[in-house]
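First comes one chain, alone, set out as structure tokens in the form predicted alone.
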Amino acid sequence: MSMEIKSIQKDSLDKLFNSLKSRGNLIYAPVKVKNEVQFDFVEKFEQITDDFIQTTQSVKNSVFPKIETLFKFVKTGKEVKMLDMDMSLIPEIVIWGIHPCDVWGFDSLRAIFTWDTHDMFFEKRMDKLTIIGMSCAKADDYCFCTSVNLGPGSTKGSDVLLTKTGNGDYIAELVSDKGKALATSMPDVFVQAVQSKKEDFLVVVEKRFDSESLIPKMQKKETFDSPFWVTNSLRCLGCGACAYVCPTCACFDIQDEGYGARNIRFRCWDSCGLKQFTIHTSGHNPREVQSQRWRQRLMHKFAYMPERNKVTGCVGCGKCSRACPVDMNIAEQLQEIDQKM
């Protein structure tokens, strides 16, 4: 598919903000909540940042709610009568101002939901979904895109992907279908391209490790039974925290939650680091120990997911290592994994 490149005067973003709106989308852009940075729905642009380096949490629940209603059910005497929900009531959701890894994380996202059989649900949030991302001006020592095969410039996943230039203006690149279609609606909004170099104002994230080398380390069998994984999980709390804020973590419980006659069955987040998530009936958890469960993640990511699924389980955003409460950084150990493995 072929990509067209428009500008966007900075005086001109509010409009298409507004006429996104008067669409009738629900627009999810990143908020300034004290010192953090969140992606909520707003209902004017002037709530909208875009000085931020990364929100604290990703933006999957767009997709992949945190708690969804599968389905009802009602019990009447001995018989039950199943409801499934409304699927027209998904809304159309515009997801505004989100940076290039985060986009990433739906791809993975997919790739995890339609592997084998397709889940509806997820699915019909993705038709609903239109994303404007944002490249990255800035990033931190948490940053670690580019060695992921990304950048703070690419355009995989986005709509509409914009760039800041120096003088406050756009570059608009239509990624996809859906956003040429928006820039052809708005030809007041969408102009002339400038003649700008998209990379002047990118910022420069430097390569921590190969993932194309690190991979076939990590589907080893050496390093699978490495003492690497003792070591480096012995102050993990396996509070879960890195799983909750990932854009790619998708582990999930499903439960039934009953009011008298009227029942639902719902899924919600979980996390293949909680020491629960393994445990068997019998009571015998097969991951026992912490070592065992940090070892899960990073092999899902860079060795299970790349083999069956064709994708990497990461998209170097840092959000892991950031809400870390005791600092285990993904980035620093996949670096160790790479030179040492």
The other form holds:
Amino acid sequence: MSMEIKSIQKDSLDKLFNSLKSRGNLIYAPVKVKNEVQFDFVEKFEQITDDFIQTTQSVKNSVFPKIETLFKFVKTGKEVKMLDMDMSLIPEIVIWGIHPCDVWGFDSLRAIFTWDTHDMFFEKRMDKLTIIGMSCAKADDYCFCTSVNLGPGSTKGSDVLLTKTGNGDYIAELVSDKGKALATSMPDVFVQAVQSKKEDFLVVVEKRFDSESLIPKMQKKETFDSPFWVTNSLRCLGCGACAYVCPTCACFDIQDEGYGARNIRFRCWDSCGLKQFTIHTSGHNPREVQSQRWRQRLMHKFAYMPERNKVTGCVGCGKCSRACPVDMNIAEQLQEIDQKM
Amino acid sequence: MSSIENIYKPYLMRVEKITNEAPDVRTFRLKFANPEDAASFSFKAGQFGEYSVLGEGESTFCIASAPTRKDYIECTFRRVGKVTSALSKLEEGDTMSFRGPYGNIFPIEDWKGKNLLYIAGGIALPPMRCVIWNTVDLRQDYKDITILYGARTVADLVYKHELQEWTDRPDIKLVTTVDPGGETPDWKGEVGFVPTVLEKMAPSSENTVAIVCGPPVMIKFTLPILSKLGFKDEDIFTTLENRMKCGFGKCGRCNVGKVFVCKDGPVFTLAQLKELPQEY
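Same protein, different form: I have the form predicted alone, so give me the form predicted together with the partner chain.
After this comes the whole thing, all chains and molecules, with the earlier chain placed first.
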């Protein structure tokens, strides 16, 4: 797909926001909440901030909600009736100002949710997304997007990618057909490009390792059997925070819940890092110690997904490392594997 | 599969018949509540499903009836956890749900013209019953069919009626055994652990496939004996029972190495298992 480049003047950005809003979209954008920046549904352009490196949480909630009701059911005496969810209620959402790493997280999720069998909840929600990405002008030591074939200005997965230039105007790359259509529909916002070289405005993210070289190493039996995993997970609490904030972690549980006549079966986030994830009713647990569970998390992302789902299950955002209560750093560990194995 | 289909939505099933097999072990014969579902449903030996009392969650069992027996499916389960406790409380005529079939199959086409040696322990006969009946129903396609089945005690043997039926058939060789101390005064079968009895039986590995399913300790001691008898790793089959939720390779629970037990299994050869990390 050939990419078109336009410009958006700094004063026009709110026009873009208001047009999208007036077309009935919900807008999910970064807002400042106390000392953090989080994505939330916003009503006014002024609520949005672009002054952040990473949000604590990813935006996967928009297509893979923490709790997704799969169907409802009603029990009357011995009769059971199942009721479908009304998929037409899924709203059109614009994800605004999302960084390239988070954007590419959707690709990992898609690889899982459309693998052979198609998950209609995910697909429907994904169809309703418009993604307006924002290149990164800032990074920190936790960022490692360049190690996993991404970068602070990566257009992969965005419909439109904005890069803020020195004078405050934006370079707008129209990546997808959806992005092009959006630009065509707002000719007064997307104007002729005055500037197209975004590299000068991107932060430099040091490459810690190379996923192309790391993946075959992760797939070696010696790596799986290495004492590395015990040594590097001794302090892991098994809290699951890493999976909770991860843009690509897709493991889930299926549960039933009843509120009188209102019963639902739902899917909710789960994590391979939690002890209960694999435990059998008999008490047998195939991954009985935390080092096995930590190994599973990294193996799934860097050994199994590349082979089975043809994607790397990591976008180098570093959210897991920032959220970890005992400061386990995924980039450091992957770097060590890439260097030593 | 169409993308507008809700892959999580189960079939509603009517519990047609309940058989008490052993203490806390029951077999349900299930019929589709909707005749259209019954008409479109098909499965093959080795596949599994998610069974549920709506409101109590889902539980994973192999389909225990043979695909050659139409109109119904059966499952056999032991009351252990939340879902199986809820299932245990159901009565004939009640409604429950079923999702499936999922997973791969026993390659019974490839076994044609061979001897079949089934080895099962305890509650692991149910996941094997489907393929046993399937091959017994196609009896002329196979040479000798031998079944070795062991349980802790006589009371713990499941499918007692069928064990009798297999005993009475001249074209099936059935050996039953109970653990020492588990016998009753009138017990006519063997006394001893499955691996020990297998060693004594010493079945030929010539043109034979072995299908083994049982508790980990039984598997652990049975496999070396099969190897000693000359069975190749490619000719030893088993079905894994990892914890599962979705059944189609998404929820992540049954991931072992690069394999998903629900998608790539549950049927594996010993040769395939040896390639996997021991996380099952």
